[in-house]
Amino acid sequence: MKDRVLIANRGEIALRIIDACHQLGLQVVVIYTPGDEQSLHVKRARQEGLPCYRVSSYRDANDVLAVADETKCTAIHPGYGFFAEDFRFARRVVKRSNPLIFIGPRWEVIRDLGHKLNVKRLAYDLGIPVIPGTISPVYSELEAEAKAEELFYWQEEQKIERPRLLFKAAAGGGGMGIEEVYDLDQVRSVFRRIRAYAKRQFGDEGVVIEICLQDYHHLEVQLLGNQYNELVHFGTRNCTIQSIGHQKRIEVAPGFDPSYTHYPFDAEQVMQKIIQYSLKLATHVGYDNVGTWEWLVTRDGKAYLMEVNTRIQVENEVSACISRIKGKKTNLLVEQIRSAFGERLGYKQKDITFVGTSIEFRLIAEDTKQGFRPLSGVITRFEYPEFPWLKVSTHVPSDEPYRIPTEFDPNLALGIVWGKDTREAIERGKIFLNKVIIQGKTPQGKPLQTNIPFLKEKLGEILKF
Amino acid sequence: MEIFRYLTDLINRVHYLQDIKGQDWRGAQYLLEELLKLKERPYEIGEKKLEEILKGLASRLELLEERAAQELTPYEIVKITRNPQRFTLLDILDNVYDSYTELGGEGEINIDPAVVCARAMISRRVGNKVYMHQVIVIGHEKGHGEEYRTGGSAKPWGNEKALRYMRVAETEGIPIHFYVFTPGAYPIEDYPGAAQQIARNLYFMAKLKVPTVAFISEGGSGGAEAIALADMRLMASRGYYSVISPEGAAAIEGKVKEGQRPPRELIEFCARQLRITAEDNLRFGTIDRIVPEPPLGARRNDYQFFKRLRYEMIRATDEVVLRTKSLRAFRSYALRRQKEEASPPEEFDLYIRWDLSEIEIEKLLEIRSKKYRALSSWAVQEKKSSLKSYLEKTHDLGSRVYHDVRYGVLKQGQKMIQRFMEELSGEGAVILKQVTEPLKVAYDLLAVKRRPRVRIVSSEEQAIEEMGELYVSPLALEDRTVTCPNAEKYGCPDLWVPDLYGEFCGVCPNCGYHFPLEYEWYLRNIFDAGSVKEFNQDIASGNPLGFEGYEKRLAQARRRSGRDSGIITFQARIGGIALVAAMLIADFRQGTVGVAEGEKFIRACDRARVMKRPFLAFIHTTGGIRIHEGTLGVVQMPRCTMAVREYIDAGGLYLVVYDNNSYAGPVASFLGCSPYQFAIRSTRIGFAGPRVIRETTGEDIPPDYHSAENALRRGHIQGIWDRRELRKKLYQALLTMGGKNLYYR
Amino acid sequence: MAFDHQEINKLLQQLRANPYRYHVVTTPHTGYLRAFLVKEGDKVIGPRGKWLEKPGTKLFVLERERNEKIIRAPLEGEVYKIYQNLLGKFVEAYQPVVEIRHALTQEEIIAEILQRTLHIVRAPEKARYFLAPQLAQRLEKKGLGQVLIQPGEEMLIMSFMKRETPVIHQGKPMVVFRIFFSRQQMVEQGAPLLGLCLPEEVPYIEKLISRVKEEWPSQSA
């Protein structure tokens, strides 16, 4: 192939995309910003003589496309973050006078599944369980009160202790503009507050009311599709161990392991159920690339679809580690690029087999004691062991000091271990965490803290309810 | 001593002549030098000799003056009007009125020294008896060179002061004499705002319940209108009344750069083309009568003129009053006065009281309304067969009855139908049958006393249904990017044109800057699909002044826009709510308003009143009054404001929405008078553009001076709307401001 | 704080010896460099007008995605160097294109001196900064040199790694005398953000400023 891919991303994902492209015999073009020059993806590009362009920002679509045109690229890989779930960018890439391949789902799919409420509505129509609550935004106080009453009543019926509701801005995402409600008397004031916030932030006053699930696991289903309506899954992942701001810190595949620990429900059945539901929605929208369906599973074995991520995820590697395509190791990035270039899968679901357990640790310079506050500074020493069962994915060089750029995601490295079963994987995880060394200084001259102690602490909780 | 005064007077006269005709005109300078020489050494010659010399010089001067008067050009008349030796309002108050008390400040200690309000007495002798009339005098004071008078340019608060004393006059039931001596309003936006205050004045004057007479010496466009919507408009024979100063017109016509003066020939040309003289204005019907002045204009010591002015003011007020009483009395009075025209007598032959009864006030307002509605109507060009216009007339009447029946009180409705039958009886009976068909049904309904069905607009109603296929601007069909004007300030990324003009509706998603969009976008995306029905598209802009070279540009505008005027009037629905709308569009001569635009606006306003529907004025852009139509354009200000006032008084909801740029006359009249004005973000609203402000006030203004934000801050508008939400906002506005009570006040 | 007049004299001397700064104009983003609109040695001016509403001299044309953008001079000076080799080429972001030799103005000299005399609040991290809304409001009302901030009061908000952290004033109550950063600007770690002084120092500093004004008459006046 004489195709050339522009990597519109940085850090470890850029490195992995370079690998995947090399594997497929594709040429690549790398971009970077001035603050990011030390990043390994730039160094590697320079070492290998890959075209490497300085842009004003990874978020500047105009720069990305200008470089793509200048270097005669035929495709753009958005990685994760930045343009990965930006349907407007995807639309522009394919609609412009010099159209390129967007390595990701069709823009219509990104748009339709990018909106949480829309996903909820679609799922609801297909009979897929979603978190009980409103399907369309609530605008009036009276309606909010009625809905809240209904949802409290429903929870009492389900004998849920301390029932709670969540009020969210309909147009929002993430942790902003979400409040919990314990009592009907709070509804009006909270509703007003969230509505005002939503109006300010997003220009739309709509509020969503949902029950607040308690004691749940966060599971994901990894899917892969293409334009020929071929659709397969790569099992489930468990991402329950998160920071305070609901940021993932440890991801495990598979999602549950009944041979390792006891669950108060039939774990196999639950995993099968969410896979089937995910496939149903994917088929319905004609999903045509890699994607992740995020689920919440409560202690009583009920599963609720939360959202869909229409991109490759940070934690794709754990799924890849435990799955074999016709017995061979899987690389989801390779599969993603092949799908985008219009190749057929060449295998069926039954050709995909699963073996062992894989765990990913996200190593981050942060103060886990103070609300996971991200830290900046210089990393002076970064060492990690080498094992056949370990893969470290990082953009931080180990041979020279590295200044942590402040404008990006704070991830420094991903440590991915594999074991033939969960017990072994956890043991190996412990070895890895004990041997990895990250040392550095904060701008104030204090030693740089990392989340390694936190990760170690959480090893015992992996996969356990 | 007498002789020296004579000498000084002669010198002044030469100066005056030079001011008008130019320094070296026909040896004027030589004459002046001669006089000045005499002034330097008057004693050497001796009184007798001096007198002789002076007499000789005086007769030469008289000859010159006569010559000058014969050859006066319109621009020279402007110079007469502006001359510091010309009479001002205070001279009039001293000489025309018997006594007066200034209101709202004196001299420099004043709300606005450019506007003088006074409670004054004017007397008339009938036989041996002297009768005193009380009036309120409101006018501009140019002063004789005092800087603080700003040359008679009223500040916004000066016009507000004028409005306050109009209210006083109304409370006390005494007539108002307006004196217009202004080159134009002082173009600043500070509260209450130049344009907005003029609009409020016009709105109030439209139904001011006392007789009003205006006298125009210098009638500078919108500034003049602020105190000129009167029952009778007189004009000084050496005054001018114009849409723009000849210099201003020349600067525009000649595309002269800021700070440079346009060539004299061009100014003369514009002064001629704009038809600014009293004779022209009388011919066009924009004034009612001319008050004669001496050939070279009246100066401040011209007592003969003041006598004439007193006569004319009393006469005009009498006529206004008499017209409300009986037509016969008025006719005989008017006839008698006409006979005296050449040399008015010292005294009047009868005394007329100037107070009015309730019924007479009603009549007064009706006559005023008719007067203004008829102004400039001769210049309306309608490409239409008489049959078609007849059909439309019956249709209008038909719909009036239909809507009266539908919304009106039962009894009133029956009265209406009777009147309708009467009005129609004089015209063709064949057509009548067809048109009355649906009407009978309505009538039958009334006969069995079934209640008319009332459409209840409830605020609980669901949000507007989703629109079908959206219209996408043709601007979007280009693969390129543009830079947001705020990029430097807010770091906005370059915008991809298909996104910008497609999904983003021309709005920068980062900073909210609104790029201009064509008017079709609004027509297609704001109103319910397929609901827009245009009417009166046949009324076309013309060239009523015969402005040289303008035909060509008009044809160009017609070709480029595919339209015949700068306004589109139509019926439409928003979320099912039917309304009537008028839209001034940028594509046709920058949405400037002339006779055709005014006429279409008035007809749309009347249609909204008849149909009892909300009326929306959507201003895509307006550059003001179209200068090529002169004062015929200017009078669209009072005309349209009159229509708006009558619509609102009848219970209508009048909404104004500004987009892009809205300046000058329209804002200062029929737009600014709306109680509900909104602007789309990034629009500019104001009276005069930055250049005019700099040139008149000498002060620079910040770049965001006219921004919607600042207009909101100053209270000129009620809110700023996002274009993406315009449809929703309009719908909400119709519900909240209209609501159930809208059609039933 | 006692002012060391000698040191200030030394500083002024230094500035007098080399009253220039070299400013490199770089490309704001990628694109094709279509044309240079100045020559080496040309005099250029920065944005002017009471509200800086009149833009500076046009320097070069950069085209990206069919959008031709004219890059203008940010300050007054003389074109010192032009990177002619870039003409017609595709350039990366932040590529130096034109160098301007700029003679320091009175105001800049004052800023320079103030940075050495005032209590400087420096950027703790490389980040974007905003004035705390309350302080911003007060400053807008009263103006610089008039607003006193108390210890423990929020001065600035640091926007950094997608989080906002307040910067709190410590020490004695002080007057905000100068602001050295602008909105949206990425401030390097250690760069000055605010200049503070004790209320009783205000007159001294004002005197100092008037001294500089005397010794360094502004050129535009």
Partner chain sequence: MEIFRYLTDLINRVHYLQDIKGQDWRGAQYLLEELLKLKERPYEIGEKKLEEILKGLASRLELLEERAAQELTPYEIVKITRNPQRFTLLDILDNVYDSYTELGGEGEINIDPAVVCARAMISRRVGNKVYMHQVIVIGHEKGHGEEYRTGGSAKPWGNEKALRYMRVAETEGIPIHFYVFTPGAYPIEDYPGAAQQIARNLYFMAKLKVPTVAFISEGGSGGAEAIALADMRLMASRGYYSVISPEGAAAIEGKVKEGQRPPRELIEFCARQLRITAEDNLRFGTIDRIVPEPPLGARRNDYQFFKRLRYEMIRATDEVVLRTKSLRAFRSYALRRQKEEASPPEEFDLYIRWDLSEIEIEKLLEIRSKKYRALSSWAVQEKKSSLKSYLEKTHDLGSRVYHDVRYGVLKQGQKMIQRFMEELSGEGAVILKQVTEPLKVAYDLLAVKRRPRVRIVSSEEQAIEEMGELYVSPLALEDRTVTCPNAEKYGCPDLWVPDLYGEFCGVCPNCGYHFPLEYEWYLRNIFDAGSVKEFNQDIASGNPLGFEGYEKRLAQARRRSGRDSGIITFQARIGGIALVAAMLIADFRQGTVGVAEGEKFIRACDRARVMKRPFLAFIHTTGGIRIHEGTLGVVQMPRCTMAVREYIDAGGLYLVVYDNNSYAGPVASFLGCSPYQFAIRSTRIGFAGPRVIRETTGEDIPPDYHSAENALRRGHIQGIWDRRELRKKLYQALLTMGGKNLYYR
The other form holds:
Amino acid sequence: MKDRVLIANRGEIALRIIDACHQLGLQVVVIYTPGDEQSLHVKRARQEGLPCYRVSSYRDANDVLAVADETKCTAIHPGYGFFAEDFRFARRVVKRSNPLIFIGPRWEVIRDLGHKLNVKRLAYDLGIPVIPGTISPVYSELEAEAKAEELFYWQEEQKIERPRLLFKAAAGGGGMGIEEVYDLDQVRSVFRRIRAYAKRQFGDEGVVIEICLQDYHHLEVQLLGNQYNELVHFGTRNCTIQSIGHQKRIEVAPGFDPSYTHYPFDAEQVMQKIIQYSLKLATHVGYDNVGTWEWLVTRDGKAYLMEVNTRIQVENEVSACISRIKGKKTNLLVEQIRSAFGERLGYKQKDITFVGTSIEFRLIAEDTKQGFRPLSGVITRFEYPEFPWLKVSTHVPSDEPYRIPTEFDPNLALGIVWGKDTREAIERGKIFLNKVIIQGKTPQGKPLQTNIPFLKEKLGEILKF
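In place of the form predicted in complex with its partner chain, the structure of the form predicted alone is requested.
Here you get just the chain by itself.
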């Protein structure tokens, strides 16, 4: 029987998974919730005659697996978000009486690397630099206060201006469950909020307390492994342009470009160092699928491992855009699926080369001047240009009004541009942002805002310290 993949996700990532499965000759099954009736991933499935099932929620494991059994699926792709980093779901998928292939790392790897403090402990034991702070979860207010006092004192010793801390949900990710603390008087109230949020969202109320680095770039290393212990990287990317809630808005590959701007450190050396450290940890745990190692690099060139994302990411496309495997364009979703199905890579690190610069813009319905407040409403006009150097990934139809579902983040599209160098990529990014049109109305009848003005404003800052 031909392999059949259930896509347990929505929107643009569901569309990209459909394309990757088609490229590999795999059948697909699509699910959707009532709020996603208008989404292009649903419309495309119906147009192509693909099995398309309505579920109560993308987070309802029973509902999702019932569809998989009904349609005789052999594998499940979680995309990003929802079940992508839920090791309990991944374990259930592969261990139940009617097991499926989980398109992601082994559940044990998701469990071990999905917890920030466990990653910190593993990295510390391997001599990989981590951000100063707790290496065990904090559960009590008294312990949180004591650790916060110690870390504030350490920053004063280091003569750090305006010292502050980050309180994070230990099992969180994607910029969620993070709050800054400027004063010891804030510790108890912030700790209670993060602990409650962590328990509600992740089922684990453990909290991480770290110093808040204030002058840094956020870099990522894209890795791919398989069950044969083959492991390669697809370079670095820079995700420093973010919302005030630490959620990414512009991503660039490669992570630094010394031919474009000056750095107060050896940028090439730093990128190679974080790649080698990432490979070291991945090798140690036997990493066997797509994954991202997230780093913070300070102005003096010090790099600290922050966390590991055991899934495909929104921004994997910028890494794929500049990567070539034996001279051919890369599709990391295709490589991820091949790996999960037990195929060998068929190439080594020396076969992977990098060409040019790629920039990804996240187009979102939000009020960036009001704390990046997410907005809802109806999109009445959505147009974007077509260029050979541009790829737009979107689930928003352009031939009819589209109501933004209120139960999800109001992400509308990804615009990915490529240039032979950073300067050309930036110029092309300007062209794209000037030509894309998103118009609509809020439920109150006001013009719908997007973050396009913010993206234009920040484009000139990419890659620069």
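Numbering follows the first chain given and starts at 1. Please read these numbers as outputs of a predicted model, since none were measured by experiment. For clarity, a rigid core is taken as the largest C-alpha set superposing within 1.5 Å between two forms.
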| property | result |
| --- | --- |
| Relative rigid-part rotation, degrees, compared between these two forms | 22 |
| Residue 206 CA shift between these two forms in angstrom, with the core used for superposition | 5.5 |
